[in-house]
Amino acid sequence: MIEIEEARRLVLERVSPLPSESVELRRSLGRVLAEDVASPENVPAFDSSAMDGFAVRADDTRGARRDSPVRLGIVDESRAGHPARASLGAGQAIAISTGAVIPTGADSVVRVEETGLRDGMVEVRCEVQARRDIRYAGEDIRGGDTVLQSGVRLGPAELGVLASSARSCVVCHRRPTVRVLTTGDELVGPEEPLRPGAVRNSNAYSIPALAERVGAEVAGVAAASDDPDVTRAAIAQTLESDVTVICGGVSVGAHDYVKQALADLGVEEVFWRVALKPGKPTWFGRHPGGLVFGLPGNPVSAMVTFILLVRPALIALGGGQPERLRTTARLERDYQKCPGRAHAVRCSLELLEDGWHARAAERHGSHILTSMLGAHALAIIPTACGDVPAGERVEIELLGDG
């Protein structure tokens, strides 16, 4: 068997980013930009006012007080998207909104509740000094500065940004493309009837969503009976794409017939069997076209290796870092184990003063899918490691997306 963390190089060092395309900015959430990117222009474009008010000169404000306003006339308004279209002299003062361009000849706003009205007239009830409440151009980002760099994941904020830069379009790694097949006679779809010896093919939908929450493709998703030839056909038809996903069939079982199937489509394999509890027999290969995991058919394992060794490899082909996913955390309570495998225990996480606090799952059967709900992360303890004592650090790997 090979070590979980040596499994991992071997995947990678096989993965390349895929090659860039351009990407319509509202499509881009989740991608990862593949080029720097530079602002044309200021942002903000002009100087413009933090408070609904009046422009004013400073000068003009001096010595006023509540009791002793200084009064000034109004010769026009700003308000945002309609500048004044007259400037600002001694004595005088204009309305302005919020965003609004500051007119020419101020230096300053006075807020609207330090202020009233009177015969035309706004009254100013407090000093201002110059400078204040307005927003400056170029004081967010200055016109050809570098926004953002390639190697980015684009969030909400990151699109934000490009269109505040006037970007419509971004150069982006393309999305790897996925396919699952899920084997075995005895798996029937949510809406089928439950035969006697039936199992519900939750991988069919467990597994895509996994890819999907990092930014892959999923080009089709389909079941194959235990069947050599069936198996054959199904996984000639799942080739097509950059990686290709199997659960099931991996094993050493009389009806295993995945590897076989795998050998005589001239998919050549880098490993067979992880030392990891749960995952044992995880196969992985590759071809001219992509890359091929074998994962167990049991759930949990599928899910489990699909975290540890398919995400970071989608991660990747989609220009990501798939370290930043890799964390320490305290365990919360003693947690009992063998050396031999590694064992990824599904945990919830609490944030304290001391960084993060893992808490194990009470069930841990590869069986057992609800012990994937309220998981927060995967504590991998160590092949040689045996029992684990509370307090102890161990790496974690977060299960949020990529």
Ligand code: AMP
Second form
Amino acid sequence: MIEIEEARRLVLERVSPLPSESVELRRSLGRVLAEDVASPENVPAFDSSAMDGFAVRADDTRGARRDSPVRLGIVDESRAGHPARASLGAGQAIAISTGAVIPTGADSVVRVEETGLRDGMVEVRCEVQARRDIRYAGEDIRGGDTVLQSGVRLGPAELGVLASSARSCVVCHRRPTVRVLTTGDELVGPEEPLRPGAVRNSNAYSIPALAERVGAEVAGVAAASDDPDVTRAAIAQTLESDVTVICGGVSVGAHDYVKQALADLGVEEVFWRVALKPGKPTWFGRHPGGLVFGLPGNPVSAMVTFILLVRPALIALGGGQPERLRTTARLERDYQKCPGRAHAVRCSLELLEDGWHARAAERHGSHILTSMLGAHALAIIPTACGDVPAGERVEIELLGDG
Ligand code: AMP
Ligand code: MG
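Take the protein just shown as the form predicted alone and give its structure as the form predicted together with adenosine monophosphate (AMP).
Below is the whole assembly, all chains and molecules, this chain first.
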């Protein structure tokens, strides 16, 4: 058996970011940028008004008060998208909307609340400072400046900034493709009758969902019975993807055929068995076209080993940084454990006065899938650890589900 951190290292050592491709901005959410992006333009592109009101010369408002307003002639209007034609002379005002171009000759904006209209003229009821309520060209982004660097994961703000920077396409790393194969004579789909001895195939849903959540493209989900030939043929079909995930059949049972099938197909074993609870029989190997993970079939074990080993590989293939999901939290309650294997403990997180606290799920069994409901993180209690007292700081892997 190898340590979980060693297993993770062995996986990540074999991963490099997939090649890049041009992607439409609308389809780029969650991808990792593979180019530096500079804006060709100033943002904002022109000096504009931050308020609805009147563009004026600050000097013309000297001495204006509520009880003795200054009167200015309105010579034009500047609306969003429709700049004024006129330029502003002394004693004049131009009606202006938020976001509209500041007319030539104006150096400030009086807010509409500080004005009134009388006889076709505007009464300004207070003095304004020059430059007030003007947003200057390039204040957000200076034309030519790099706004996003290669390696950034694109979220909603990044998409907005890219659009502001005149980009409708961006170069991103390709998304890894994943095929999932579940194994077991007992498995039935959620729509099938529950014959004697049948087990609902939950991994066929949770595992592809985990892959999709991390930005991978699920190219197929298949099921194989516990038969050596069927298993081998089914695995052969899943190898046409960057990552193959096989659930179940990797342990030492008389009807576990996955390891033999992988050997027959020439998939090179990198490790089998990790000192982790749950997840001991986890298998990892590779072939020229991609990586193969054999995860234990128990629903919690499959999710946990996916999160700790497959997910980092998918993130790294997509050009991202898996270590960003690691942090620490304080254990909320005492945790009982014998040394010998690391434990991955599903936890909910709570922010208290002294930082984040992790509360372990009440029930532990690797078949208790409902213990994953509401989990925000996996706390990793190292192999050598015995009981861990409440308040101890432990390493956690965030599930990233917000
Ligand atoms: P295995 O790893 O094949 O020995 O399976 C271990 C346990 O997980 C058994 O109780 C299986 O019935 C169960 N199991 C295996 N595959 C799945 C699956 N796809 N969905 C739900 N349970 C499964
Ligand atoms: Mg099985």
